[in-house]
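So this first bit is one chain, no partners, the form predicted alone, shown in structure tokens.
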Amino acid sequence: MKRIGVITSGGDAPGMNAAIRAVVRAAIGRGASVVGFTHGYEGIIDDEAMPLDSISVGGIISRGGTMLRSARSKTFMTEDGRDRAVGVLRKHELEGLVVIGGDGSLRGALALHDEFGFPVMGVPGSIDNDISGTDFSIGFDTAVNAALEAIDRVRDTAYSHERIFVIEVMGRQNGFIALEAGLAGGAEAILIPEVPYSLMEICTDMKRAAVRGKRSSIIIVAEGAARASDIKDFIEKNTGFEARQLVLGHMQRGGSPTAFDRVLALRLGALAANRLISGYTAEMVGVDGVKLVSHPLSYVLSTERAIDPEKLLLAGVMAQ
């Protein structure tokens, strides 16, 4: 291959810029040119093309978000929309496309391959870390550290005023961020969608802790498990303790990526470009321990990534 494209799609994730940079510079190192499209699949359909070279991706490694910007495309979900997208890709004489994004973005890439035979390579970019085939997705470490910083700051106030704080983190369908940040932040309770919980038992534990002299607690809840406001009200009603709520929201998506996310993005972006140029297609690159790996997109998208049961057990032990 001598000419490939690259997009970022779906929710933005810190480290996406580093991945774009790696795709471009790895491709140039192989003698190929790169065309980027702004606004993901929608940008392909609207022909929002921009040539990318070493200079255009210089200085972006530390920036959050994505220089190519991102969007979700209802048009691309239709057969006509995908047909138009492939027409634009071929108009620019592209021989393959690197897609950086989450589950929905990777499904779009697989559709291009299955329906039109267009070569694609996926790079996992999602703060949720819920993509199979890789231990980590780009942006997860940064999101966890953003949540952890908030937890650490709130704990000081919780201790000073002897209050219960309920902190809601992102995770509509999974609790990866909540579990990781809760463990690192020493949370007294972690509520995630994957595991049933009893608020009454949590209240009972808080009362017992108060008898032992504990006057403050931090509860971490993934947004898909419950609303922080509802938990706060339940705790106040059933314990008599004063409680506060904090919803972190999209601030977890922004900001400069951590060193871990930058290096991960560089490794995965370069691997994606190299495999695509070498003739591989319909894969997603990832990391297994310290090793770089690649898996068929069909496998990645048909496999569910599960919460680590050992971390769940550890969280319960540490909360005592």
Ligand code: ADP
Second form
Amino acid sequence: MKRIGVITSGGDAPGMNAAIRAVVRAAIGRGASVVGFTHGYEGIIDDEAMPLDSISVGGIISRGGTMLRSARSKTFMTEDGRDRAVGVLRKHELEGLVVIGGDGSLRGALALHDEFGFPVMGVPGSIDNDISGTDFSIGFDTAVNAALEAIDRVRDTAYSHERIFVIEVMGRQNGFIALEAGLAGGAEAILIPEVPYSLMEICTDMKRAAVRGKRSSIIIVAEGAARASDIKDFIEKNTGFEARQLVLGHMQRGGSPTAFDRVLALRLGALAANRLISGYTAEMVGVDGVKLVSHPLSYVLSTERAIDPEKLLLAGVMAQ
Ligand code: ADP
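The structure above corresponds to the form predicted alone; please give the structure of the form predicted together with the named molecule next.
Now the full complex is given, and it begins with the chain already shown.
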């Protein structure tokens, strides 16, 4: 393979730039050239091509977001849209495409392969870490650390003023960020969509803790489990303690990627380019522990990534 394309698609994630850099430089190392398209699948359809050489991806490794921009594309969801996208890819004489993005973006990549036989390679880029076939997706570690920094800062005030803080973190469908940041931040309770919880029990625990002299608590809630404002109101009503709420929102998504995310992105980007150029297709690269792996996209997209039961248990024990 002598020419490949690359896009970032769906929700942006810190480390995507490092992945683009790795795709480009690994491909050049193999004697191939790379064309990027801005704005994901929408940009392919609109022919927003951008040749990428080694210099064009210099100085981006420390930047969050994605230099190729990202977008969601309704047109690409139609077969006609995908047909037009393949037309543009072929016009540029591209023989394969690396897609850096989340679950939806990877579904789009698989459609290109299944419907048109176009070679694709997926790279998991998602702060949510909800993609199966990899222990970590690019951006998760940075998002967890951003949430953790906020938790640590709030804890100082919670302790000094003996207050309860309810902090809402990202995670509409799952609690991966909430569990990781909650564990690292020493949260008294972690509420996630995957696990049923009793707010009344949490209130009882807080009243008991107050008798022991512990009057400050931090509760982490994934946005898919409940809204921070509702939890705060419930706690105030049922304990009589004063509570505060904080919704972290988009500050978790941006920012300079951590060393972990940069190295992960470099390894996954390079592996994706190398495998695509070597003739593999319809796979997603990932890590299993510290080892690089690559799984069929059909497997990745038909398997749910589950919360680690050992970490859940640990969170329960640590909250006592
Ligand atoms: P993410 O990649 O972060 O999960 P989305 O779910 O919004 O984000 O997906 C990004 C884009 O991928 C969508 O706007 C659409 O163009 C494309 N896409 C998503 N699902 C499919 C699908 N089932 N078939 C084809 N394209 C899809």
